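One chain comes next, on its own, written out as structure tokens in the form predicted alone.
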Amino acid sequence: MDVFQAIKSRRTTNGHFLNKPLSDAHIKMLLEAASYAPSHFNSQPWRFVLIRDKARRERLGKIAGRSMREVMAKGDFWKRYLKYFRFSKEETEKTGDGIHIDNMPAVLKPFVKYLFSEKGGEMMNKLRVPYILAIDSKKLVANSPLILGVLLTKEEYKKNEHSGLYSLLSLGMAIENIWLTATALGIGVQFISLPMEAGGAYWQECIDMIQPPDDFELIALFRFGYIDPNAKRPTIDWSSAQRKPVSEFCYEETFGNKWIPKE
């Protein structure tokens, strides 16, 4: 797979992976790709922790499930991200961004627009949507062959200094290198975000599992596995393949002066 094909093929894998461990050879390729990402002064401020032990993955699955249920039940998640929800192909194509909620139980479909609204939280809880999402989240994380902990050294990751921004930019590029390499190898990737969204004790549990020293900070968790072409989609799921045309987000000389490339 060439680099442009990998870039355009890269997706978040929302469903289950094959029940097959990632080979050490492939994991090494992912991490070597990360090591070639640019970083300020070649500082390479990132560190990675592999979690493959079944019991530890199951523990992270429980954390993910509990945090999913709490965040969804509170409703803050919907209010924060409502502007990115799309409910039809037409709306998706028109905006060119966001997520198209295109898979859910038949009993919920008549209420979809109301459920995913600022006022839909009460009905969502009555229909046990947070509970459904929590079960899926728990299983998805627990059954992933690899969980990857991503850390930065606090020597560079200083939030109020330029080096803090530089190190985050570097880490983002390292993660993208990993993701593109994974795409080329037939490996799926998903960001495990809900423990961070829930914060507090949930994220601290993840930190306690990773056990970083005081001079490193856990930044994110990702789940990996070989893509299963026959995998069943999660009970409530979405897609996000659409992209805005270049002329909508690139300007020439000054902001707002659209750049329209010559064909």
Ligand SMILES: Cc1cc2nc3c(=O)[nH]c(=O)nc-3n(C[C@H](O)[C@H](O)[C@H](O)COP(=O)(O)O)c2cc1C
Second form
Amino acid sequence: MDVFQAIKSRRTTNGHFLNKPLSDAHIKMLLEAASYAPSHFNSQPWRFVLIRDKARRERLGKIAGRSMREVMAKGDFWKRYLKYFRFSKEETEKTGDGIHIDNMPAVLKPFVKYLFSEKGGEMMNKLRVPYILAIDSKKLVANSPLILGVLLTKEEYKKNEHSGLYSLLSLGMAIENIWLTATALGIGVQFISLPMEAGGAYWQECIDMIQPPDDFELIALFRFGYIDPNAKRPTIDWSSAQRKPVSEFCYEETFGNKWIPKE
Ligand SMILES: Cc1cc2nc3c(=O)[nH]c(=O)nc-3n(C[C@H](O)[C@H](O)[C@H](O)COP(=O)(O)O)c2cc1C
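The form predicted together with the ligand is what I want next, because the block you gave corresponds to the form predicted alone; please supply it.
And the full complex, kicking off with our chain again.
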């Protein structure tokens, strides 16, 4: 696959993957791709932990489900990210960013704009939205053939030092390399952020499962699997393929002076 084609077709996979383990050869390709990412002084500050054992994936599924329910029921998550929610194709075309909530049970549809609003939290809980999301999340994580723990060395990942920024940038590039390689191999990827968003005991449980030594920090979890073209969408789901045009986010010489590329 051509690089630009892989970049443009890379997507987050929100639904279930094929019930088929990833081959070691493919996992090795993903991780080799990570290792070729740039890093400050070629420090390669990342480490990865593969979680494939069924019982452990199920345990992570439970953590993902419970953390999803707690975070969504509390309501501050919605408020914090509300500005990114879109409810129609026209809105996504107009803004070129955000996520379009484009799949949900018919009973929720008439309330959608109200549900995802500053005041919608109570109604959201009455209609059991956090519960619906939690059930899906638990199954999606537990049934993913591979969960990847991504870590950074604390020797470089020091939050108030330049190396902290450098190591995070390096890791971002490594993850993108993994994601693009996955795209070329027909492997889907999704970030699992709810245990981290919930924090506290939820995130600690993930750390305890991975058992990093004191000088490594767990930064993120991702789930992987072969893409199932016939997968049913999650009960409440979104899509976000739209992008802003270059002229809207790139400036010439000074910030704000739009760069309009010659066609
Ligand atoms: C730092 C970061 C955190 C994200 N958190 C989540 C998440 O918790 N759940 C999820 O499904 N997607 C998550 N995403 C995926 C984004 O929502 C997604 O990349 C964006 O909407 C663009 O869609 P695309 O990846 O399909 O192009 C995250 C992405 C990044 C880079």
